[in-house]
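So this first bit is one chain, no partners, the form predicted on its own, shown in structure tokens.
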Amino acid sequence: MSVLEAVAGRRSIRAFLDKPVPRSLLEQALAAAQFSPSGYNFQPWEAVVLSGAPMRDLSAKMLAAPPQEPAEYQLVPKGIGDRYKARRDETVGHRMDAIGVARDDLAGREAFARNNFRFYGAPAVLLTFIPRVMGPPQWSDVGMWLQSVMLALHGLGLGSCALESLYVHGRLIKDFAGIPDESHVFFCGMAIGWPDPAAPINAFPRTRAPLDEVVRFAGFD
């Protein structure tokens, strides 16, 4: 595929085959991954990927577990205003009409994004973690580390889903993966294995804004 149709035809998957993934796959990903853009050259990612046991592991740790307080960071800004909270309204939405769950069903709802915690049953997870030191600019480049990686195994034919949610249990995982906490944020975990094309939570629509709702172009005849 070319880049243009990697990048528009990547998606979240959430529901994933009974299929192990080869180690020898995911570092191929993250092989390439690493020559994503990172100011200074820091490479400011850090990872720790887990399959099997130790991942069933940690998703029965967290499941068990509450909340942490106070939490790893602020997951929704205050005061994003509704633009964007419909944007995340139209998406969560189109999401529970897949699973038929309806949109008021709160308890519903919660149900579902439990399966966060178990990394929607893929077969591999991938933890992520910042050092501390790092700023604003630095988590811009792991976004772009994220968003590399995410291509790369697509590119491979594999299926990923981001996984900021587990920031809930951000020192439960750190223990877990032997991370410090007085050193490393926890940032998001990534759900990776091969897409099952037949769950319908893997083919609702995917909405995002107009171009030029959020790009605007001067100085072009």
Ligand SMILES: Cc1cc2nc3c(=O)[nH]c(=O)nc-3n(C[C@H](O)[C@H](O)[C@H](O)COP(=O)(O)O)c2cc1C
Contents of the next structure:
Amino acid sequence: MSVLEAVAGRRSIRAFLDKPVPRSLLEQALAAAQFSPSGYNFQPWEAVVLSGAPMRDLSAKMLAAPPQEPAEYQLVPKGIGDRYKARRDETVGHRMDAIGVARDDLAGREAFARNNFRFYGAPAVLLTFIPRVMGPPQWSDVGMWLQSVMLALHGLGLGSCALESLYVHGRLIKDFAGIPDESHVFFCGMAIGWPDPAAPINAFPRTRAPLDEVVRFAGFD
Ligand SMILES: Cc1cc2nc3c(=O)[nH]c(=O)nc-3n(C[C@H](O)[C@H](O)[C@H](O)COP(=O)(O)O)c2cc1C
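Let's see the other form, the form predicted together with the ligand, since the form predicted on its own is already up.
Below: every chain and molecule of the assembly, starting with the one above.
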């Protein structure tokens, strides 16, 4: 697989085969992702990886808990405007179509969203934390690292789905993982496993803005 193929071919996987992921493969992907770039080489990402009983235990605790107050961080900024709302509605609509739930069926939508807290049935989950002292540039570094992890997993034939929706239980997750709330923010989880090739939720169309909507070139003529 070329780098271009890997970048354009990765997609979020939300249904997994009932097959464990060897720790050695996860270590391979994470070791490669250590070479992600970061400003001043801070490498501000920290993670805990769970499988088996601890993973099931965390899932049960989250499913039983109310969302935390105050929120871990502001997930969706206020006043995002129509452009971003349209992109969100489109992808959520595609997801609902794939699982056969009507787009206006809010209860069906919420029931599916609960699967975030089951890590979409994945056999492993990675939990990502950022030291509180870090700001937007370092959050961007963590984003690059997450993409490196996802691409490395993709290269190994594994699927993944980043899970920021877990942020509603950030403190519960930190408590579970032994990460101090005073010093760290929980950013997101990542479901990891072998993609189920037969699941429509892994196959709906992925859309992106055309390049000229987001990039301008100058001086090439
Ligand atoms: C930081 C981050 C957090 C995300 N959180 C969730 C999530 O909580 N649940 C979910 O189903 N998808 C989540 N996603 C997946 C996005 O919905 C997905 O990347 C986007 O719709 C583009 O689709 P693609 O990854 O298949 O190309 C997340 C993605 C990123 C990068």
